[in-house]
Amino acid sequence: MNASAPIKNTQAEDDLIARFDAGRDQLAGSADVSARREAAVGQIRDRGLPHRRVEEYKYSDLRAFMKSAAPLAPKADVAAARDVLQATDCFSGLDRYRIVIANGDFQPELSDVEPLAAEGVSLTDFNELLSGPDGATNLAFPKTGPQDGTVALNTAFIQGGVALSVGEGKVVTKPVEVVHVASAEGAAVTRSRIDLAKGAQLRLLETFIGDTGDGELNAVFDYQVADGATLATTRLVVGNARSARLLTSIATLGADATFKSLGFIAGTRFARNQQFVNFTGENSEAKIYGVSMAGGEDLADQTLIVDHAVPHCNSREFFKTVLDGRAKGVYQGRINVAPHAQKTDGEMMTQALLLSEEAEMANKPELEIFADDVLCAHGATSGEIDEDLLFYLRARGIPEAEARTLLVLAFLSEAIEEFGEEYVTEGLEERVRDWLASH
C-alpha cells in the first residue's frame, strides 16, 4: 500500500497555524463557529495555501508568493482610523453613506448608522451574528466557498465585518460605501453579509485604504439578493501594497433579481478578485465587469464562476486588462449551465492589452453546459496597442505619451461605461490616469 507523502509546511503556513493557536480565544463565535475555524485551519495544515497544482490557482500561486504571514492587526484606534479616512478618499466629492471597518472591526462611531436606518437599512456587527445561536449558518455558502483556499483562510481568521440589511421594497437613495481602513500593520480579515429583501435596491462601493504592511488583506462578501431586488457593486483594489489582496464575493440571486458588479484592480503586488454568482430563481440577470492594471512584477487575477442552476436567466461577463513591465494578468471565468437550466443566455469576453514584451496574460474562459436549449458564448483576445491608431493621433499633433494614454483609457473605459453606474465613472477613470502616469 502506498502512503501519500505529507505536505511540508512553508514558513507562511507555519506562521498561520501559530497565529491561530495564539489568537483563537480572541476570535468571536459560538462553539459551532469555533469548530468551523478549526476545520479551516486544518485545511491549511493538510493542504497548504493554494498553489499552482490547484487548478483554480494555477496562474496565481499564493503559496509561492506568501513567504511569511504577519499577525492579525490590533484593535483599531478610532482617532487613527479617522486620520486615514481623512487622508484618503477613493471617491472624493461623491455624496454617499459610509460604513467603516477598521483593522477588521466594524466602527459604528465612524459610520452613518442613523442616516442609513432612516433609509430602511439596518447594520449589525458581523461578530454578533457569529456569536449567536445560529452563528455557523453565516459561514455557509451554496456550492461555492468552503473548499476554496482563500475562503478557508478567511473563515479561520475572521476578525469582524458588517451585516447590512435593506428592508422589503426599500430603495436606498445614495450609494453606500463599505470602506476598509488599515490604521496599523498586520493582517486584516473580514466577512460581511449584504441582504436585500424583496424588491429592494442598493448601490454598493467597496474600498480598501491604508497599509497592512506585511499582513494580507482578506475580505469575503456574501450577497443575498431576494426576488425582484437590484444590487450594483463596485470594488476598488488600488495602492502600492506589498502583501496579498484577496477579495471574494459570493452572490445568491432570487427570481427576477438584477445583479451588477465591477472589480477594479490597479497597482497592488498580488491581487485576486474572485466572484461566485449563483442563480436560484428564474428570470434573473447578472452583469459582471472587471478592469485590471498591473506593472512591474505585479499580478492581477480576476476569477469568476457563474452557476446557472435554474431556467430563463441571463449573464454577461466583460473584463479588460492592461499590463506593463513584467506584470502578469489572469482571467479565469466559467459559466456552468445545469441540465434543467433551459433558455439560459450567457456571454463572456476577456480582452488584454500588453504594453511591454515581457508582460504575460493568462486567459481561461470556459463553458460547462448540460442543457440543450441555451445561448452561450465566450471569447478572449490579447494584443498590443494598434500602431495605426497611434499614428493617427500623432499625425494630428498629439504627443506619443499622451496618445498612448488616450488609447489605453479608451480601451479600459469601455468596460467602465458599459457597467453603467455613472456616479463611479469619473473616479475610476481618474484612477486609470493615475496608474498610467506612474507607468
Given for the second form:
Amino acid sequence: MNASAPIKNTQAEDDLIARFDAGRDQLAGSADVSARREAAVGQIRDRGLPHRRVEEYKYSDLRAFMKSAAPLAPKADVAAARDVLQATDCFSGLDRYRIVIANGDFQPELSDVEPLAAEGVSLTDFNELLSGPDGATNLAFPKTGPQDGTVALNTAFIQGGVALSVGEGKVVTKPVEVVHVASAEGAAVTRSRIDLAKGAQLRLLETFIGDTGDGELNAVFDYQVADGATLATTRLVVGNARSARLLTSIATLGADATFKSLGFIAGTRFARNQQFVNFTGENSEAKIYGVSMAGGEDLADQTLIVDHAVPHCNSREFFKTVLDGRAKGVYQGRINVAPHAQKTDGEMMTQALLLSEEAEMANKPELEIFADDVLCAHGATSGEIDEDLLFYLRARGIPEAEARTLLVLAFLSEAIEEFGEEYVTEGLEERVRDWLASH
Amino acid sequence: MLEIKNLHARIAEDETEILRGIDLTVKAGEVHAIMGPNGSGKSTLSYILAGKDDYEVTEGEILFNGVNLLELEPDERAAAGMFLAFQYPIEIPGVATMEFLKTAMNAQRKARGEDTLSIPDFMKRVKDAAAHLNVSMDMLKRPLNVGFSGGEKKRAEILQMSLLEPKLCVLDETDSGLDIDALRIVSDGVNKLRSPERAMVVITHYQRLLDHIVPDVVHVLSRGRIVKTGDKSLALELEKNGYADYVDAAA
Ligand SMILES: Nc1ncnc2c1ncn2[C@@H]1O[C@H](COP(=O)(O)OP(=O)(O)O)[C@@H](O)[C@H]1O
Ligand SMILES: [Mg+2]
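We have the form predicted on its own; now please give the form predicted in complex with the partner chain.
Next comes the full complex, and the chain you just saw is listed first.
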C-alpha cells in the first residue's frame, strides 16, 4: 500500500491538530525546525497516531488508547515545581546532581548548574539549540527512519529540554538525575541531548514525577557517546499515570564506547520505552536491560532496535516482565547485523513472570543477520511463580505475600544485578516492593 | 506434642490415596524414627505436616500441641514450631541466603509477637550455628541452596532448623547423600537440639542414621500405614531382614 487513502482522524488526532494550530507561535525553533514540526503534525493527520497495523505498534495501539489529547502544560511555576520535587524522590538518600525539567521546560534555577560546570558538564536549554541556525540538525531520529509515530508526536510539540555535554576525558563523580516534573496538568513534550566527548564518563538517572492529568508525557533522549566514552543510564517510569508515557532513546556510539541502560516501568497505564542503539565505531559495547511491572489494565512496552553497522561490537539485551491482573507486557527486540559487521556478539533474552491467568505477554525477539561470522542468540520464556519455591519459603514461616515478594524480587533482580549500577539497586528494589504492595 | 489420628490422604490432582489410616503420637522430648520402603508415603506424611497443598486429607486429624494443624497455613505452622527438613531442599536463585534467614526468623518472631532481631544478634546466631555445622560464610553469601552440593544442602537445612528453634523437627531422609563425616556433623547438629521440650520425627530409609541419632521409638510405614512399632532394636532387625515381611503384611 503506497498511496494511502486519507484516514478519518480520531478525537485525539483532532485535538492534537488543534493543539498545534493554537500553539504554533509559542513552539520554539528556527524555520527548518518549524518545517519539521509541520511535517510531523502532518504525519499524525495523514497516518494517524501509531496503531496496531503498524508493525512496531502491533501490541501497543496508541491510537486506540488515546481517547483525547489534553493541551500542553502551562509554563511551570518554579515554587510549585519545587514542592513536587520535595514531595517525591525516586532515589532518596542517593548523593547526586540534579537537572530539572518542569512542564516541559529546563529550569536552571532548580538545577545544579554550577557544581556540574565544576565537573566539566555544561547545560544548555534545548530550545536554544532549536532556535539557533540550522536548529533542525539537533533533531535526531531513529536510524530506521523518521516516521516513528512517537518521535513525530514529540517533534511536533517539543516544549523544551536540556542539552548536557560532558567534556573530553571528564569523569563525572556523582550520578546526574534529569528529573521531569509536572507541576500542573497537561502534556509534557521534551527533547534532551546528552553528549559525551571522547573518554568521558557519566551515570544518568531519568525520572518523571508529578501528575500530567490527561496530558501525555513524551520525552526523547538523544545520546551521543564518543570514542572511549561510557554512559550508564537508568530510566524510571513509575506511578499510576492515566495518560500515555512515551519514552524514546536514540543512542549513537563511537569506537571503544560503552553504553548501558536500564528501563524500569512500574504501575503505569500505558508505557512505551523504545530504544534505538546504533554502533558507528568498532569495539563498542551496549548492555540494555529492562524491568517492567504491570497490573490491572496496564500496558508496559519495551521496544528495542540495535543496529550493528560495524564489526567487533557486542550487545547484550536482558528484559524481565512481571504481569498481574489483565495487564499486557510487550517486548520487541531486534538486533540487526549489517553484512560487514563481522565478529558481532549479540545475546538477547526476555523473560516474563505471570502472576495471573488473564495477564498476557507478547515476546518478540528478532535477529536480522547479514554477516556470517557472528555470535548471536536470543531466547524468550514465560512462566508462573514456582509453587515449590513458594512452599519452601512459607514452610520456613514467611507469609505468602512476603514470599511472593521475595520471589518476584529474585526474578527481577537478575536483570538489575547484571546491569550492575549499584547506586540504583536499592531504589529500584524499593519501587518493586511499592508496586507489589499497591497495585 | 503431635497426635495423628486415622489420617487418610490422597494426591489432590489425581485422587490417588497415599496415606491409609495413620495413627502416631509423639510426646515432647521424644525422638521417633519412621522407616519404610521407597514409595510407602514417608515424604507425603512430612509434606502434609508442613502444609503442602498437593495433598488432600480425606479422613482423620492432626493435633499439634492441641491445635488443629490442618487449619493452619504453612507459615502459621512454622511459627507455631513445626519444621520440616526437606528430603530435596530447593534452590532459589536470586534470594540471598542471609536475607532469607533473616526474613524467616523475623517473620516467625513477628507471628509470635516477639521483637525483631537486631542485626548484630542475628549475625552472631548465624555465625555460631554455621561454625557447629561446618557451613562456610562463603556458602551463606550465595543464593539459597544454589550450587550447594547434596551434603551442603542437608547441612543448610539443619542450620535453618537450629536458627528457627522449632518445637517439632521432622527430618525427611536427611542422611541420604551424606558421607560418613557429613553424617556425623549433621547428626551432632541434630542431637544438640534434643531437649525435653522438643520432639523429633526422623524419617529414614536406612538404619545407619539411627546409630547417630538414637530414637526412642521406631515405626515401620508400608503402603500408607504404620505396620509395626518397636524400640531401636526394630531398626536393626530391618537392617538385617529388609522390608519384605512388612510389604507383604500390608498387602
Ligand atoms: N505430588 C505427587 N504427585 C504424584 N504422585 C505422588 C506425589 N507425591 C507422592 N506421590 C506418590 O505417592 C507415593 C508415596 O511417595 P512418597 O511419600 O514420596 O514416598 P517415600 O517418601 O516413602 O518414598 C509414591 O508412589 C509417589 O510416587
Ligand atoms: Mg521420601
